[in-house]
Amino acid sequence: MTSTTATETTVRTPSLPDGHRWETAGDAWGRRAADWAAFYEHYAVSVLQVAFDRLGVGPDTRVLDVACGSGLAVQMAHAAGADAAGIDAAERLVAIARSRTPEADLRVGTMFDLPWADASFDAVTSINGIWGGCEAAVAEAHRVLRPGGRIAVSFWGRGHLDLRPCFKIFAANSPEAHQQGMRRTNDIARPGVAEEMLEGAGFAVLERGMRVSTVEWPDPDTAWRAISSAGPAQPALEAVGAEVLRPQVMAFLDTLVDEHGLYRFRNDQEFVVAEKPA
């Protein structure tokens, strides 16, 4: 989708990734929707603090968060005194979201495809949402905001990542088109991929840095329910079951137990921070 007001650059909508259905994509990652919301969605605290900074998040500030899941960004903002609203493809999460803060504009639908008018906010988030192959989401939210505003997107980087050794089962577990499709997703970590997305959809670059993500549990029980939330160990679970997945992950997970008997899980979160020029 382009933009169609006069004073702004025309922008090409790049095709979508092969093979894509966000349908799918949320039915993935609202099948443990209670799990992921309770257990796991915390892992972005670190990062959505430096990203509300970067934006001048704060009263009166509009603020959309894509790929919201359960909506902890959206419920960090509204705190913060934004008008906040989010959009996921996941229905079950978009419902927790909406139990959270029943204030905001939260809707069920596709990055691709954003429902709402050409400058219509002042910051865009997306953490850990925005992927490779993701360029015509970039795009979407390059008209959605104003001249002038900011966006911030994260993702796993390339450094201390406990997530790796959980994901490379899962995705040997998984079918082929789906170990293709995380292939992708993760390009977005190589250095200037994030920056080529940005400013190839308008924007002009101002920052990129890194926050460590640290989530804590209590217990394997936990732990194994939290890890199995996330959207991309969906196609294993229904291709082998929990029961040839659960040992392998936990054989990992079990050498992270520190003194207090806490499973922590610390991964390399980066993120870019670019704005729309005025």
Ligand SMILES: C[S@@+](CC[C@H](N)C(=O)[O-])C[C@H]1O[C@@H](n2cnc3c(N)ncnc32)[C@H](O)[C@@H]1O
Given for the second form:
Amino acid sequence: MTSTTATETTVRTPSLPDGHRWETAGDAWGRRAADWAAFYEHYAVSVLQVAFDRLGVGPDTRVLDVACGSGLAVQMAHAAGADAAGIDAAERLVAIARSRTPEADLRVGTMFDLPWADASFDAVTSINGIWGGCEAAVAEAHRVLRPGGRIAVSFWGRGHLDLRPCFKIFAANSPEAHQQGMRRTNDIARPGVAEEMLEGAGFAVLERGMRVSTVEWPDPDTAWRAISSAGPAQPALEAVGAEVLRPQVMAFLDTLVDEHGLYRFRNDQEFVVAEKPA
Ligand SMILES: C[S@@+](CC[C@H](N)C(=O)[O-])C[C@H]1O[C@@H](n2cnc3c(N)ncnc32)[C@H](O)[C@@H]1O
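Target state, the form predicted in complex with this ligand; input state, the form predicted on its own:
Zooming out: every chain and molecule, the one shown earlier first.
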């Protein structure tokens, strides 16, 4: 899509990812909302710590978390004294986020059309929310940030990923259309892709880094409930059912049990920090 200004400058308006319907994504992510909130969401603690540091999140900072899920980032930002807001497509995840942080401004909606005015925030975070093909969401983040404001976008990295075999099992059991979607979204981890997306929206990239994300589950049932609460598991669960999917996933997860009996699930979590020029 393009638009032409009075001075005949052509401005590219990023299009939405092919076939993306935020209501459908929100429905998938909301199906097992309590399991996500209790057993999985804390994977993001280590990357949120570094993101808040780089973004200067503290007392009175206005922070927006894009694709906030059940609201860990919002809860941590509020605890740091920030004025926190979040948006997610999954109504049931946002309901949990609201119950955890009633003071925050939490909305159900799409990152491609943020319901806030220009320059409303000092900082924007998005943890596994903005993926390859989501240029329109980066443009929206740029719009709602004040000049000089910063963004941190984080995504699964290219290195160690216990998730990789799980994603492969989900994909192999999902309809073909979902497999293509997963390949496109993971593009963001390729060197330069996130940077290009941010620079294309007008940001100046400051840093790229990585933190190890670790979650632990005490038994097979909890491990299964955690892993199967994620959105990408839902098309496979719908297509083949838990009776077929669970043994395949558990055959891999069982290889991760440590000497304490913990299922230790580790993944490289990369992040890019950028600034909206003043
Ligand atoms: C991997 S989860 C990450 C959630 C949260 N950031 C976290 O780290 O726990 C991806 C989230 O993106 C949300 N989502 C997907 N498409 C969206 C859209 N167009 N607008 C807003 N949220 C969206 C899903 O509902 C889901 O909560």
